[in-house]
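There is one chain below, alone, in structure tokens, taken in the form predicted alone.
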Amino acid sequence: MRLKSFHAPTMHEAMRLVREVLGDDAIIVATREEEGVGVRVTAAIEEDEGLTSGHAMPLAGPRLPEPLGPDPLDQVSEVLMRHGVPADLNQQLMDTIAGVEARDPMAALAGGLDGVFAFQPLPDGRSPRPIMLVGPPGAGKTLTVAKLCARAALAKRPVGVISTDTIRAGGTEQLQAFTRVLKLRLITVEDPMALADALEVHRGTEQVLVDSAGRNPYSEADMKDLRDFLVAADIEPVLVLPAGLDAMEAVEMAQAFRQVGARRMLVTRLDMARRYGSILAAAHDAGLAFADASATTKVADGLTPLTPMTLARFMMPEHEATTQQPRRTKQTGTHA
């Protein structure tokens, strides 16, 4: 295998150089933005098995005709770089997308996301276990509970609401204001035993939602306190994480909440961020499935269940989605 790096002002120009020099069989090994240069693409091509070490493969093959339009892979690669997706995850997505038969870049991106991530939106109806929203302070847990309550109220489904956020000033009052408008009863608890009793009150309710206090993922005391609440009853913790964080920070936070039982992640503040590489890295490295997303502070606008295509739309708002679903050579992700 022979590797060669290409520098160009844009990703499209760099990919054109790769095709000209190495041909269509070249494999993209890595892509990177470089200050003052533009982008650098490292590509590889297999050496001809019939050549010996003393007969090197010629540097350039025949000049290929310019494609009729932008290559979907080039466009997706630019999108991933713009969102700051870490290099290893970027390469994994691009390798997966290479097996997707799609001419539209959004469909190609959706196929790649489906192959790398799991998608498990929160249930619209009956939930087998109470759901506790957990996460760092200020992530939007209380607002998310209000949105889930509004969704249930609009569908005229019974829902139980419990708050364990008794430490933060105004935490319970904020949720009380929402539940009062929706004519829902809010139960406030201060300790794990009280939470178990509150859940018993709501036994038989289609869906029970539990708001929790923000926890510092780096504080052993905070995480132990959260764990005590979670083991008090059979509760599913769902991580609420805002977009726009540093990627490494988001990964470490997600891994901390994964250790207390979180298996799904609900993303907030998509309207306040323009780069989603951190939430992709957090879900991937912590092994979390994408649940829903919040892209507004308005309770009435609710949540968006995340699927590969809806996440692709968030990442590529400038493109229109195709109506045809991409075909995949291998499906490893799941979605509802």
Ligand SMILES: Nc1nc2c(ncn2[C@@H]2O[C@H](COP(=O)(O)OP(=O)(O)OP(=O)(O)O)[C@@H](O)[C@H]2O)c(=O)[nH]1
Contents of the next structure:
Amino acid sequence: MRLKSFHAPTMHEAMRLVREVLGDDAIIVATREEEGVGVRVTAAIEEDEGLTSGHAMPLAGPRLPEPLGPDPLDQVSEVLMRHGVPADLNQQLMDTIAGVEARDPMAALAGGLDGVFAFQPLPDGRSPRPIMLVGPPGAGKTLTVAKLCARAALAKRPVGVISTDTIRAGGTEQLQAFTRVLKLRLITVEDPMALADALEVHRGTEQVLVDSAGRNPYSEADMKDLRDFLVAADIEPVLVLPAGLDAMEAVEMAQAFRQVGARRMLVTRLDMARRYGSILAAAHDAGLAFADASATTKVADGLTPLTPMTLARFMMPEHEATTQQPRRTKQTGTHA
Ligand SMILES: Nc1nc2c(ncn2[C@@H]2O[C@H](COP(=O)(O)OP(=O)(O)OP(=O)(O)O)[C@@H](O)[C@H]2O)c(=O)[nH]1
Ligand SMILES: [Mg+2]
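Can you switch from the form predicted alone and show the form predicted together with this ligand instead?
Whole complex next, starting from this chain.
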């Protein structure tokens, strides 16, 4: 007698597999429900002499469907490769995931991300310190400030907005266009002392957001200028970094902004990139926590607070699309 187990999402499907592989004479020995996976049916059949000799798996011909389905670890490994995650980080993630009890590849990936990264979304409410969005030119700082203002306005929360981007032509006008619509007063400041005064004006405001000019992380003058603003008052610099950069470039940029005090990173343009290896490497190598993610130019669609699960969903959109109950990520409002 040979015993064989079959896994399937439903009992009906499992029985169909039993009949297909073992034929109508198969005897059902046991059935078991497996949480989050479906059912497992163990079936037996009397062996035919001709089939047993010299075959380790006489009943498993080339037509045999894979009863266990693809291994979640293999699927996650493929996802990490696809995202171009650098080899050492890839290995660290896979080692972590190997110790995670996960029912499907997305849960396994989320478990791995949870073990390797820190997640600290920006507060949707009172912030202990004013937040200054910093980063390289064009990273999405101003749009992020606009999205955070919109989130606060939607929740009817008071928010203070300050722009320090007064040198570049159009730097403040861009933000002014958003704040005008939201009926918020934008304060523009030209130097660190003026920033300290502007923050005094907003003392007691629940959340104060400061936009900054794009800085070249490799320019000493740029980074000194930024540092001068950051020491003017007790401000938290939050790095804004777009997806889709070269991984080593992203790491070096993140390290430069960490040196001026950034401890968390808000990632943008997730909709414009297919490979997120660079942002994973940047967070890991620079020791930054993930804050929120931006995957749209629309202010109203806002930001997604990053958690291990929301990041895993961004990394495996195809898996999200095939799950039976779609779980859309909330784009604005309270944290997931
Ligand atoms: N598709 C997409 N575009 C984005 C996203 N975030 C920002 N952008 C676009 O990127 C461009 C630059 O955004 P800004 O907010 O002006 O970037 P910045 O960092 O303030 O730029 P500078 O002030 O010049 O340093 C704009 O065209 C934005 O609409 C995003 O998540 N997805
Ligand atoms: Mg800007």
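Positions refer to the first chain, counted from 1. Under this definition, the rigid core comprises the largest set of C-alpha atoms superposing within 1.5 Å between the forms. Bear in mind that the values here come from a model prediction, so they are computed numbers and not experimental data.
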Determine, in Å, the CA shift of residue 12 between the two forms after the rigid core is used for superposition. 27.2
